[in-house]
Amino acid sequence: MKKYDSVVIGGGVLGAFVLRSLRRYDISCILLEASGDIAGGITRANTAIVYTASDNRPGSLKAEMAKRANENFHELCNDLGVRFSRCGSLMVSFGEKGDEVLRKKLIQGEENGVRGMKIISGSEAKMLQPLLSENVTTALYSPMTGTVNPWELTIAAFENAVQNGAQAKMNAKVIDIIPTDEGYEVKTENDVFFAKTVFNCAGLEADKIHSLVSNDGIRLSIDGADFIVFDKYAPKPDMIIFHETENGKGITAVPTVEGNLIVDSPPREADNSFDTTSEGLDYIIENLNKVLPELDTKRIIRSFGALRPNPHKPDGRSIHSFCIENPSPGFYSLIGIKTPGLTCADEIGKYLAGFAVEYLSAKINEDFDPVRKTGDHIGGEIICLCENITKGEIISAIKRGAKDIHGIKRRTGALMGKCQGSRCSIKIKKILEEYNETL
């Protein structure tokens, strides 16, 4: 049996940051991921927005974490070598009801200490973003909103944790957790790990992992969302555009750090599938024509689906704050952490590591280095012409843990261009095969 101070279950953005934060202290830890690579679940599909605290109830844990995380995000990304754009945002409305929502969000944001927010007129918004509809009546301007690549962020945090001595095991699906007098036996299909503390960051499976230790009945329901992606060269807004409708949230348009524009739909019912729906895609196009009518939908290069977890109490009531449970000594569950979970991942990691420090009486790791060592990206033949990705970069990604073409995409950005891999996927698969044959 392999023994550790802490086991982290789940290799998404939360698991990666919990693992990294644990290594700030003299805590031996291992991450167990059910699939063959990290960042493959909820983390793989979202709007990648770094939020301010304007959407969070003043005094709440979410508001506190979101404000601190947003203000420190540039420094975090510098440490991890991750692209970050503080592009700002406009939340736009088209009538009196939406205008009132924006005014309330301004008041809430100001109570939470968000800097620079202000209400502007529709004409002022159009001056800032000429692609906006002339029918916009009011906009809430927020200069502190930003965007990041969620794959880059997760992989970077994970790699930095490993560089600081954390361990990880892929294809390690947890099937049972047995409490003992000294901690927990965490069983996978092939191994047993002992840990004094366990951190459940299992994403869509978090409620099932939680139920192995607790019978408190907290469960997840799953929402879906649909996304479309425009090519890099399509005219686009250079700020995030939030759309407030008469019935609440509409579409969100995000200029990514890669140069694309992604647009999402509001939440919809889902069946745990990442497939898109025709209804969701139709909704996006219909509302794009209202909000950003000059966007050329012929420049759309792909679509994808996302899943979003929602925690519920046994009686069905929704849990609106971050659901962080401690049902048993040394066992901590993150259940249904959603917006602003990506924004707050580092803060959540530090928060949970604080519990571990107290429980384990752990000392600071004086050798912890928050700066990720990225290594050399060697050149060579350009394999992905759209994104200018070389053979050397692909081999580097394989050495860093990419097991398949999806892992290559998340680590390099290959296959993300206008052709969506039609010209390079065969070459990349061949490099994977050749490299694996030499191991």
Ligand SMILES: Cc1cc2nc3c(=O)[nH]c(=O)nc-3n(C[C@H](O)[C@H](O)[C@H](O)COP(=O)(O)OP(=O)(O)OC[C@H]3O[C@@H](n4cnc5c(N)ncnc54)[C@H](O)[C@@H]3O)c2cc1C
The other form holds:
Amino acid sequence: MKKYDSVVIGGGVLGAFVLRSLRRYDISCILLEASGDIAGGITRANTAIVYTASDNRPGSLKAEMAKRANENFHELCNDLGVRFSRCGSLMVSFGEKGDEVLRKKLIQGEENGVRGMKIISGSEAKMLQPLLSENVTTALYSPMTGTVNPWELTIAAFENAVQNGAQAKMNAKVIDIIPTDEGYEVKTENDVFFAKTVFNCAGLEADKIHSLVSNDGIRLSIDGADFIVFDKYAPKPDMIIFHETENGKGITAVPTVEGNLIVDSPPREADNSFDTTSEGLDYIIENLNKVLPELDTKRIIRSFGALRPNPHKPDGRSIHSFCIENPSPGFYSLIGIKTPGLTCADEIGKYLAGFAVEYLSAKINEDFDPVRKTGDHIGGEIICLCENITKGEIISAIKRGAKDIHGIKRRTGALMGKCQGSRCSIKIKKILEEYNETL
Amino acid sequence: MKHYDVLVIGGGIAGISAAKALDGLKVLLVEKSDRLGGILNQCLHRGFGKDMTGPEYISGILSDFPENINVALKTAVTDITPQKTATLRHENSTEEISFSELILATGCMERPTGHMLIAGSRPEGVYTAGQVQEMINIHGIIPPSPAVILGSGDIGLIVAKHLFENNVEVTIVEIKDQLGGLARNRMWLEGYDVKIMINTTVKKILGEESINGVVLTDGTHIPAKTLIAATGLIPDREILKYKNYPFEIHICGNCKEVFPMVEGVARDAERAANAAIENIRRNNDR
Ligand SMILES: Cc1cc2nc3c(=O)[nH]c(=O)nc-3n(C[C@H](O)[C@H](O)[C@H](O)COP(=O)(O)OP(=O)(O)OC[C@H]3O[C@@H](n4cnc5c(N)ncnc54)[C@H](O)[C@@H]3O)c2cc1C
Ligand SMILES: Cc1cc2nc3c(=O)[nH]c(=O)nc-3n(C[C@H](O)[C@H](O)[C@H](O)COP(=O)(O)OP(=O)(O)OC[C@H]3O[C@@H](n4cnc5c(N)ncnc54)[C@H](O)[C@@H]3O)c2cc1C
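With the form predicted on its own in hand, show me what the form predicted together with the ligand looks like.
Whole complex next, starting from this chain.
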């Protein structure tokens, strides 16, 4: 049986950052991921926003983490070699009730120490973002809001963790956990790993993993959201637009680091699959008409669905704070970490590593290097014609762990252009096949 | 920095025809892929010129291609500046060049399937018509039967025929109240067992790993192992990132407008070449 100080279950953004944070100390660790690649769960489909703390209750862990995370995001992305755009945001409302929500957010944000926020009029908002509707009544401007590509961030944190000595195993679904006197036996179908501490970062399955060692009855309910994507060349707002309706959250439009615009729907029911729903897609189109009426819907290139885990107490009540549980010594569960989980991933990682350090009396790892080493860009024939991605870059992505076309997309940006892979997906599949044959 | 009288971007029929008409000038023809001919490389049906396939048509047009024209294959133009310079990305290096005249012949691309906002999963087995052409004609892969083809323009009809001849059961779904496309591409349908559904479209895709069916607007459920979107071509002028260039750009072929026939593309390219020659002559006179 292989022995580690820590096992991390799940290769989403949280698992990746927990793993990286553990390697800041002299802690031997391995990440176990059920599927063939990392960043394929909740992390692959979300709104990609780096939030300020204006949505969080003053004094809460969320507010504290979001504030620090937001301020440090630029440095984090610099270290990891990840694109980050502090594009700022406008939250826009269309009537009395919405205006009131904006004013409350301003007060809350200021109390949380968020810098630069300002309430402006609808016409001032339209001057800033000419594509906005004339019917906006009030807007809350916030310069610190930003955006990052969630899977780029996850892959970078993971690669940096591995460069610092962490281990990882794909296709390793955890099926059982047996507490022993010294720690835990973590079982996958083919292996058993022994660890003194376990970090449950299993995303949509986190409640099931948690229940293997705890009977506190915390469970997840799953809902979802839909997204549409505009091509890079569409005229678009250059700030994030949050739409506050008279009855709560509407759509959110985000100009991504790649240059696309993604637009999400409010939460809707989901049947545990990443399917899109016509209900959600129709909602987006209808409300885009109200908020950004001049956007050219002919420039839509894609839609996708997302899943969101919501944590509940056994009696059904929702848990609103980050649900971080410690059901037995050395075992830590992240259950249903939703927005701003992406923003706070590094903070959450450091927070959990802090527990491990205390529990294991671990020392600082003097050799830890926070800077991710990226390979040189390798040339070759251009395969992805939209984004000019070469064969060399694709092969390098395979060497770095891409198992299929999705993994290539997340590591190179191929297939994300205007043709959405219709001109290169077959060639990329061939390269994958050829590479696997030579192994 | 190397200077060229004319930079031609795109080595399809438009770019080739333009370059040929520029003989005598210092021309650079740049093509992203590893061969000239563009989209016709994957069109094996006899629909070009006098009953030729795409590759045959390309060979014909290249048979008298002047040797003194510089051709850069496996090279993409990634940027054009208002100062009349361009960035070329070769296989293993990049290069800046300058030019006097610019001919844009970058062709068109298919509207991606995702444009249609169909609800449901994103399984394997959903393609665009051009992808299926590439699969069958270049890689020899026949997509699994039954297939649903969305859109009945020329390309949808050509792909439908192709699949049908390869024993794939085909249903054509068209949102308008009649089939589109040129009459000659529609003719073969008569007397063949191809299901046609008009006044409707696909509302939902079913299946997890691979597609297993689609649902139409009226709720009809059609089993399908392949879904092919043939919903239109869009001119590809992405390279013109700056909205305003202080000089004339000669745009020709499918990146200007989508031409139904290759002869029209060649004629349009010659027009663009003549306009470029005219500008050069005028500047020399001055
Ligand atoms: C619609 C939506 C929008 C959001 N927008 C934002 C935003 O704009 N900004 C922001 O800050 N946050 C946002 N969030 C929150 C953020 O996306 C999440 O907090 C974060 O992605 C959660 O990551 P994770 O690592 O917990 O989960 P995941 O990414 O799901 O990772 C869990 C991993 O565990 C693996 N796994 C599961 N079971 C097992 C097992 N038994 N054994 C081994 N591995 C297992 C899974 O395969 C998966 O890879 C959003 C969330 C949603 C749903
Ligand atoms: C699927 C399909 C089927 C058709 N079938 C028929 C038919 O049966 N009969 C008929 O007469 N006509 C047909 N046509 C119409 C017409 O004949 C062709 O579209 C015509 O050949 C287009 O020529 P083109 O040079 O404009 O574009 P393309 O052939 O598309 O060539 C454009 C070239 O530019 C290159 N390029 C693009 N961007 C860059 C860049 N930045 N740097 C360098 N290179 C670049 C591309 O790689 C490509 O090779 C068909 C068209 C399509 C799309």
